[in-house]
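First, one chain by itself in structure tokens, the form predicted on its own.
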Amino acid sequence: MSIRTGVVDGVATIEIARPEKKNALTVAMYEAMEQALIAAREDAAVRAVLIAGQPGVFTSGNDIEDFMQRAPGQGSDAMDSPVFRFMRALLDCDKPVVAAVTGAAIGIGTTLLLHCDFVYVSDEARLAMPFVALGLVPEFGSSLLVPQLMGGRRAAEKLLLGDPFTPEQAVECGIANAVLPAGEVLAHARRVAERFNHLPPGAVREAKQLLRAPQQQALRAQIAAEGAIFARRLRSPEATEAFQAFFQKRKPDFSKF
């Protein structure tokens, strides 16, 4: 299995471990990780979740293959696929959630960090979100929330051309915490999880919904939108192009369309 699990001192570790893939997500990636994020929140002995992938690299997104062979249907069926169920279970952990990032976090491996409580990343991490570029379009509420975060211009940037970007500028816009050197960023992690351990339970997730409520349902709407243009543009002639491009080890020719 990928994903390793396990609950230690209070904390739920979610460990994608499939490095000679560069942690390349699969369907059956995805199922673990659901099923590990519902576990911790029926389990009263966990106070926090910790997201980690391997030293150097958190995950590369999707993996093309796999992710192709059982694309999500189209309509009510995407949001019914497991990648959408994961997010569904990100967003409905009412513990908090702690992100460990070293190394690249590409495609999802970015936009899921939008949805956790706290990030840190490594000095030598990089964030990208390269969706366009291979015929598709942002998800995970990412189109609502990066915008919000770093302003529409350099939104485009990182959205519409793909530009990856630096650890010191995802704390800068917020969407981390701190960078810390490669060696020290899980450790710290854990520390900031297993504080939990000594807060009152109950407060911490009552405080945690209402610092998410005010868009709650803007973010929703907004993933289901996104969730069905991308099913849809997944069978399109621009992203059957960039992925054979990308099998095919060349640059995709989008001169045609």
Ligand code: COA
Second form
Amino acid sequence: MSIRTGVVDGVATIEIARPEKKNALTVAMYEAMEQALIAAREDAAVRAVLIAGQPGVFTSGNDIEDFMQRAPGQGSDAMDSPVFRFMRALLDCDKPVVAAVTGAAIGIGTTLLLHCDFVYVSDEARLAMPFVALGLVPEFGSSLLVPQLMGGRRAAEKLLLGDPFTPEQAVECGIANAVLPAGEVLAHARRVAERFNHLPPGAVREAKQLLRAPQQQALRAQIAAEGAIFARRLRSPEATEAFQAFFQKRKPDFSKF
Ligand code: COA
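In place of the form predicted on its own, the structure of the form predicted in complex with this ligand is requested.
Okay, now the whole complex, with that chain kicking things off.
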């Protein structure tokens, strides 16, 4: 199992722990994270959730081999896939979610941060959403939320070109709260999560709901639209070329498309 979970001092921790594959997320890992989020929601002793990676890497995103072997089905099947169920549990989590971005956060590693309440990034972190370069499209609301955060021009650099963000840029555009030295980011994020032990949980829950309510409908509609295109594109010749190139450690060749 490459997800470690536990509850300490009112904080449910989800630690991504597959360093040998740069914390790439498999179907089984999404399932474990979904279960941890559901359990955190149901446990009254849990006041906040902390998502963390390993030193030097938060997550390199979806496991690309899983993309090739176990791509979610299309249509309604895609919406019931493990990654969708995990992201739905994150969106539905009514307790504060804090992310400690200890290193690279690629693909869904950055997308999921858009749905956390607090994000602390290490000064060594790099964030990127290279979906188009993989023959895919933005996912889980990023095509709505990223332009809102930074404007359409800069969103095009991040979502069409896949340009990475430095930690400072992530803070400047509002994806992250603060940059911390690599050795301090996890402890800082935990301290923020623990502050909810001293706040009234009902008020926190309802305030979080209010913060998110205004664009819930638009967000869910965009997620469904992105998901349908993403599932189709996973089977496209462009994506197949990109995935094969990744494992063959070569540059993809899109000249034939
Ligand atoms: N899926 C599957 N395997 C992955 C992976 C992923 N998303 N990311 C890394 N790995 C594997 C590599 O294949 C390699 O496996 P190997 O040792 O069997 O060859 C191992 O993890 C180490 O990765 P490597 O690329 O050698 O590490 P690095 O330090 O040079 O680079 C990253 C780290 C995160 C920058 C780089 O691995 C990367 O770009 N990964 C893919 C990111 C991506 O496109 N994610 C999907 C977004 S939708």
